[in-house]
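Only one chain is shown below, in structure tokens, and it's the form predicted alone.
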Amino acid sequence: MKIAYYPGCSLHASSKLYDIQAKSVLGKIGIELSEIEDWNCCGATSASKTDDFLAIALAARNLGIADATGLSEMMIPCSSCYSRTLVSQKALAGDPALRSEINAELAKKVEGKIKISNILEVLLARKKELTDNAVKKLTGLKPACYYGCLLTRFPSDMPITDSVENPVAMEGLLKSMGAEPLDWGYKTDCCGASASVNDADMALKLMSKILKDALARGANCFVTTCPMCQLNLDAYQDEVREKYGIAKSLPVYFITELLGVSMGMGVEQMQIDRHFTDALGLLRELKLI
């Protein structure tokens, strides 16, 4: 089966193990992500903050070459990403006069026919599919399912799958492979996002809290679905426990990583080395790898 998929910018930069993680989890259920062609930044961070208009006219774009493809589904990764692209298409939906003004100058129409679906939605609807190809149960993994604030939560009503609050959707998904995932209270608060760069000490407060509580739980690890999040959480980490007193670090996988380990696929193909927090020791001392 193949669906469209749309990348975003950040699993061909910071986050390409994200992409490979995808590429190699799905394609082992039997479903081949389509690349569309030629996509361009959904301009989720720059846009959204500074023109409603272009905001709308860039997402929109994808959407004229994803409604082309002719397939029914396109799945976005990136939180960012698929949250300023859901909104772009109702937003094209409810006003046919802006509709009319963006498709004029697109080469490739906006139809409104694609489904757009998250990462979290694609790997739920097949959860048969990826407990029977799982070799190994993930015991002894306690990890703080760290969903974002971007993945249930928009701008104007959406229909979504999940609690706006409190999703429980990648909890679910994991108990089911074995692991034992934790409440807590910080699976929807910010983690900063761009903040990270240009206003640096209250991303870093930000991360402190959510770093806090998941140790406070008793969690071994985070596991999240956004590559803005995860990348913030890994890459910040330690100067988060510097500047806050904070004595253990916790590895941050994306919900792919984990998939796959349970899956027999490798630290090789997963890339489980490429993070800046250590993400092979514990998995080495639950024996998963």
Second form
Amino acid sequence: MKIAYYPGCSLHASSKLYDIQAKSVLGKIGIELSEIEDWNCCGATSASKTDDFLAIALAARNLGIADATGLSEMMIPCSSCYSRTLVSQKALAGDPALRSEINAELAKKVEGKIKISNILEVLLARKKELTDNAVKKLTGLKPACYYGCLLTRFPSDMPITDSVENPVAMEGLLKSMGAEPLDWGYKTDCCGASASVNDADMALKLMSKILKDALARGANCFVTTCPMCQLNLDAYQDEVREKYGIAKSLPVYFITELLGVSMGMGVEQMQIDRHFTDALGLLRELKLI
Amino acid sequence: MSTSTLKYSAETSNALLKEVMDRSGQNLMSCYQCRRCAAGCPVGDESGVTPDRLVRMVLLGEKDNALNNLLIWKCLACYTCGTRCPNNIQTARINETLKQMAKEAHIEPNIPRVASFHSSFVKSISHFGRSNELEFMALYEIENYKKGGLTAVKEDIKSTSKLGRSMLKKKRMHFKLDRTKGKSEIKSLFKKAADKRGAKGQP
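Which structure goes with the form predicted in complex with the partner chain, now that we have seen the form predicted alone?
Once more the chain from above appears, this time first in line as the rest of the complex follows.
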């Protein structure tokens, strides 16, 4: 089965490993991710902070390309891209004048047909196939599942498939693979993301709260689906620990690499050696790799 | 910065309120100051202004305060305030509008680097259709340099190059320029955006 796929800029660059993992894991259960051709950046949070028209129009061009594929569903792993694309699709459905105005500039017009899914929705719909393909139980893995902001909260009303304040999709998936996900208090709190570059003290403070809570609950790793959150919590963790005197570190996994490991895929295929905070030690200790 | 509940005058506050409501699409008048937004705001403590206070400034017509405060620049667009608002007011959208209005009024951003970050990101999309981390970071530092001189970029370059070194080590740095072929479409969308802003000014 083919699903349209929008990787977004980060899965082509700093989070290329996530792109590779997603294709391997879904490929294993017979899903082919078909990257839409010649996509552009969705504008992310920056477009909506600077220009209301671009915030809708940039994602609209991708929606037109996606509609033209004739496929029924498009998966967007990055939470920011997912959010902007969904918001654009909804805004255009509710504003025919804006839609024609934007369509006039596009080679492939937005029809509004394609269903936009995040990676958890795509994975959860295939939980049985995933568990059927699992060869290792993720015993001993105690993840703090981290959803961040943009997977469940939107700038306008949006019907979502999980709970806004206490989403549980990741926990469900990981439990079925034998892991023991924990209840904790910061699963939808903001990690700061872009503030790590432009307002660093603020971002470090937010990350310290997240890290401290996860450790206090007894987590031995984070799991996330958002490449922005992953990079942030992974790359800046040393700085957070140093500034806030936190002794222990926690690896920050993408959901896909843990699913891959339980399906028997190795370090090289899952590219688990591309983390900033050691991510191999725990998996070795648990004899998962 | 303080807001006074004694200064309300419908006549003087209406112009600001109407502009913010029209542009943000949010009905600020339904705010009853329950402060659920304030309780959830991750940057309220550090900003000295919480979303409820910001709404109140606009309702009172305190334009200077509304366009010139830390919250509109510290806001991370996490959307917690709006998700929890019982009256469905998305304060993050109000922040986006106020940021744009501050720019149009030529008010120096309270955190210039945040403004540079977002305008450089959008500029990088206008160049290649996609965001390329190295090009984007270069644009961002040039912008910081223009605004604050060498001292503004010195610290940044130190911390960014530290991150850059670990990104290199972990093979997470990307050197190939990623670009969209449909450049004329991207260009025309940017032109349309500029036309729409018209007299309102650049992003």
